[in-house]
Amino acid sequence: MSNNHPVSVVAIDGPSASGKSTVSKRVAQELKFTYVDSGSLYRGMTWKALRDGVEIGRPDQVIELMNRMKLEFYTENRVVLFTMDGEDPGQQIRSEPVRENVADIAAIPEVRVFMVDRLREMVRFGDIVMEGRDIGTVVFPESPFKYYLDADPEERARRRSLELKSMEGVDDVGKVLDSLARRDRKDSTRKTAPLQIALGARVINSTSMTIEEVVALITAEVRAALGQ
């Protein structure tokens, strides 16, 4: 990166199943930026804790594990990936035990401080699109490109249900809606970096929008601002 080209960060926040992963990946591809899924770090930490037999309800044990593990980042096809103690958790971070426990891991203040520091370092990979729950509020509050994606709870449950059906053959919208409501509650009420709309963020309700429409809206704004 030359000095006359500061790194651009597109921050995309929102609750579970609001479409932010799909949108963020596509926006990154369109802009030729590097994609960062901040949630994968918290899921990775949860996977590691479960795998190493650490009690999720014991923050001291989780913190000790976090401080001793070796976390390394690399990019592949403009996507940031990581290994923990040399191991790539892969799709295991999408498993149900991880999904059900990640909000508790993410609520530990020391874990958030640690992960926010790591996430801020991602600018070393150049221009990035980063998705999460506190990117515009905490990780990169100075970014001029802040978006908050949302959708009606029923629509989010329907989307997540379709996703789980393709991954695990599970199709229970009611159960998914309950799980999303629990996650929203935990994310919005935690003391450290709760899920909220960043100051100056553009709120996009995607309930009746296609992925393509949301991606086009964001990429057009970013390109216009960057004079592309």
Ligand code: DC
Second form
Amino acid sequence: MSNNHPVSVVAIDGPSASGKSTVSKRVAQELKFTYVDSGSLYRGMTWKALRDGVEIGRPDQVIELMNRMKLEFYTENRVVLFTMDGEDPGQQIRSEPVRENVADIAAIPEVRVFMVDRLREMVRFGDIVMEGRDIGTVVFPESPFKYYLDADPEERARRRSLELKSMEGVDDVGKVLDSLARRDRKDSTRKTAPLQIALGARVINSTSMTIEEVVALITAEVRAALGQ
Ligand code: DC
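Okay, that one was the form predicted on its own. Can I see the form predicted together with 2'-deoxycytidine-5'-monophosphate (DC) too?
Shown next: the complete complex, the earlier chain at its head.
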């Protein structure tokens, strides 16, 4: 995407608990861009498969369900949300069964092709901040605003356990951290679009940075490039 393209895309990738979601939401608010959480689509597909009794280990069935379901997008307060066959999964996409199965769903090449197409269509909502694992590498590689957020593993584990302790229904933080590590391993080693640093992406290690510092760094760069 060239600088004079009417729509700007800020691509933010990184592993779980790297601070990506908080940073991406805040960057979008600051810039008045629309926020897209690409992971919510893979989670939504997982929720839908579980809900409709489709076996996660049967990619053919998952693909069949994906192709026949009605997926609709809308925005609320500059956040992209969606319904699947008319139903909004809401917070159910954060539930344990979804958490445990999403990396397998996200590893199905056909699912990725389908979701990447949907994600590219998001520019119809205008300027966007999109977070995920392959936004800078696959979805919008030509965007001039590509970031890879990272933090040391201990810091990521600490952040995630703080987050989990504040969530209802999570009593075994150690177990969830193990599951997080398993998911990260799957996301980084899968054949299609593994988590990687995009060419030209700016790597930000936020271990010793505050959220505000990371947000300020990204927004300043985008604003400067857009001549704001
Ligand atoms: O960011 P998250 O935890 O909500 O992501 C959920 C899962 O989806 C995770 O296993 C990584 C995967 N994912 C992906 O493969 N590609 C993306 N662009 C976003 C998420």
